[in-house]
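Just the one chain here, laid out as C-alpha cells, in the form predicted alone.
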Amino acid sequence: MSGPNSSYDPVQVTPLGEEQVFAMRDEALAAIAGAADVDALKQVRTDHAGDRSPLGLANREIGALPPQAKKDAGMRVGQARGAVNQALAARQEILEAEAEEQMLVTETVDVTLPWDRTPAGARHPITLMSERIADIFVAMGWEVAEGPLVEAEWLNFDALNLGADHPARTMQDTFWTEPAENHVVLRTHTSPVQARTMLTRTPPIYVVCPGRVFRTDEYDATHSPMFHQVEGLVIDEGITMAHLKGSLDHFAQAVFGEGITTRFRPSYFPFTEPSAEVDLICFVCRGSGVVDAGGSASVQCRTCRGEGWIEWGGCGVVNPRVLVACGVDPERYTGFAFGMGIDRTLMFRHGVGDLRSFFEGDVRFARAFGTEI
C-alpha cells in the first residue's frame, strides 16, 4: 500500500504561493479602491471575487494539494479574499452614500415654485369640435339629442329602412354583441338617435346628433374601429331639399370660414329619398383647383387635390318609409337629415393627415389645439 506524498513542497505550486496570492489580492484591493460608482464596484466584484476571478480559482486549486500543503495554503488564500471581501463591503457602503447624496442635490424638488410651472393639459380636440358643431346648431335654434352607443338591431337598421338583407348588417361592418339572438350592435351611425327622437316626440323636430359609433375597418391613416359622427335630422310641415342647402352651407361656413358652400351629387341612402353626396369647396384654393407658389407661379392645391371640391358627407330628404316606422305621419310632415365625420372635419380644417393621431393619446398633439377651437 503506498503511503502520503510527505516530500511534496507546495512552494511548487506558483498559483497558491505567498507572493502570488498576495499579489492577487493588491490587485483587487486596488481596483476596489479605484471604482467611481457603484456600477463600476459590481464589475470589481465579478472580476476579483467572483468564482472565475484569480482569487477563486486559486481556492479550487487547495482541493487537490495533499493535506500537508492545504492548511498552509487556505489559510493563505482565506485570509486574502477575506481581505477582499471587507474591501468591497467598507467601499459599497461609501458609494451608495454617495450616490444618495448625489440624487438629494440633483433630485431635489423646490416645493415653493410657482404652482403654474406644471405643464397644463389640454382637451381633446375631437370633444372641442363636437361642442362647437353642437354650439353653431343650438344658435340656429336646435337641440342636442343623445342616444346609447349599444343600440338595438330594429333601431339601428329596421327603422332607418335598411333591410334584412342589407350588407351593413353583416361582419364586415357591424359588431355585434353576444349571444346573437339579442339582436344587440354597437352603433354604426349615430342615426338611431334620430329614430329614437321621432319615436318619443312630436314634430316639430330639430335635433344635432354628435357621437361615437363603430364599424370593423382597418385601423390606419385614415379608418378606425371608432370614430365620431354628427347628424342633423329635422321633420317639420313644408321641409324640402332647399331648407335642407341652406343648412349646410351655414354649417360650413361656421366650421371653415366666410364664403364656403356647398353642392350636392345625387346618390343613394336607404333612409333619404332623394339622397345627396355634399362636397365642400375648398376652403384654400376657394374651388379654383390651384394655389400660389409666388410669382406668376402656381401648384396643384394639395388640400382637394385640384378639384376645387372636398367630399364631406350625405344628407336627403327622409324616406316617408323612415316616417311611419317611427310614427310621423308622411302625409302632413317632411323633412331632410345629414351626416359628417367630426374627425374628417377636424382633419380637412386642421391639415391633420394621419386619423391614428387622434386616438393616440398624446398631450403634446392635443395641446396644440388650445382649450377652445
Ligand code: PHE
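Numbering follows the first chain given and starts at 1. From a predicted model like this one, the values you see are computed outputs, not experimental measurements. What we label the rigid core is the largest C-alpha set whose atoms superpose within 1.5 Å from one form to the other. First, how it differs from the form predicted in complex with this ligand.
Taking 2 Å as the criterion, Glu93 counts as shifted between these two forms: its C-alpha moves by at least this amount when the rigid core is aligned. Relative to the superposed core, Gly34 undergoes a Cα shift of 2 Å or more between these two forms. Once the rigid core is used as the reference frame, the Cα position of Leu149 differs between these two forms by less than 2 Å.
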Contents of the next structure:
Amino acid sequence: MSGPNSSYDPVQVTPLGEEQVFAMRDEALAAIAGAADVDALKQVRTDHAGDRSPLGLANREIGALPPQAKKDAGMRVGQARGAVNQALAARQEILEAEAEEQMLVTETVDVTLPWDRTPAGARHPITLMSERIADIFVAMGWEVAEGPLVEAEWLNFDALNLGADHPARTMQDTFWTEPAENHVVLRTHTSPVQARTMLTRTPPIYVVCPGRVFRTDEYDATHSPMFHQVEGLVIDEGITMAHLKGSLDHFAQAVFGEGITTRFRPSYFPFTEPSAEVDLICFVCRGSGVVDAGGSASVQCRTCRGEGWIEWGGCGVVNPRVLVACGVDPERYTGFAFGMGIDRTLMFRHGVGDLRSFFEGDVRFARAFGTEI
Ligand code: PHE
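Show the same protein again, this time as the form predicted in complex with this ligand rather than the form predicted alone.
Entire complex below, previous chain first.
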C-alpha cells in the first residue's frame, strides 16, 4: 500500500532537473543564434519554443509533479522559456533589420539614370521602297492594288496563260499547299493581282501592286524563298508598247535619278506578247561600263560589272488570251504589264551586297536607310 506521494521523488523529477532544463535552454539559444534569416528563425521557434519542443513538453509535465518539485521545476522551466523567448525576439529584430538593409541594397533604383533614351527604330527599307514606288505611280493617277499571298493556282498560273502543262510553269519553283487537290499556292509573282484586278474592275485600269512573293529558292546572297516584287498593269483603249516604255523610263528616273533610262531586250512571258526584259542604264557609269579611278586611269564599274546596263525586270503587252480569261474585250482594249524585284532594286540602288541583310532584322542596317516615319 502506498500513501499519497507527498515526498520528493527524485526519479520522477529527473527530466525536469536543472541540468536537463539548462541543456534544453542552451540548445535553443544556440539554434537561435545560428538562424541565418527570418525563415530559419521561424523553424527554430517551432523546434525550441513550440508546444512540442523539449521545453514545451517539460512545461506540460510540471502539473503532474508534487507541490515542492512543481514549484522548483516550474521556476526553472519558466526561466528557461523566458530566456528562449527573449532571445527569439531579439534575433527576430536583428534578422528583420538585416533583411531590410539587404533589400535596400539589391533593389536600389538609380533615379539619376537617363529614362528617355529608348533608341529609335527604323522603318524597313523594303517598306520604304515599296511606298516610294507606289507614290511615283499614284502621282501619275494610278491606284495601288493588293492581292493575297496564298493564291489560287488558277489565278497564279492558268489565268495568265500558264496552263498546267505549259513548259514555262517550271520557270517559277512553286510552294504548293496541302492538300494538293485544293490547287492553292504561295504566289510566285505579283502577276495574279493583274488577273484579280481585271476580273473585278472595268477598264480603264491603271494599277501598281508591290508585295511579297515566294519561290522554292535557296537562301543565299542573291536568292531568298521570300522576296518582293512590284507589278504594274494598264488596260485602256489604244495602249501600246510606247506607253510601257515611257512609264518605265519615268519610273527609272524617279528611283535612280535624272537621265536613267531603260532598254528592252526581247524575251518571253506567257502573259505578255510581245515580251521584254527591262534593263536600266547603269546609274553609276551611265552606260560606259567603266568609272574614273583618278588621273587618266579607269576601272570596271562594280555596280553593273562593266556591262553598262543592269537587269531590272520583265514586261510586255498583255496577251489577248489573258484579257479573254479575265473578261476584258481584246477587240476594244489593249494593255501593258511589268514586274520587277523590289529587293533587287534596293540592292543595286544602295550597293547592298547581300540580299540577306534585308531579312536578318538588324536595326543598324535599317537605320542607314533613314528613319522616315
Ligand atoms: N511575273 C513575271 C516574273 O515574276 C514578271 C513580269 C510581270 C513579266 C509582268 C511581264 C509582265 O517573272
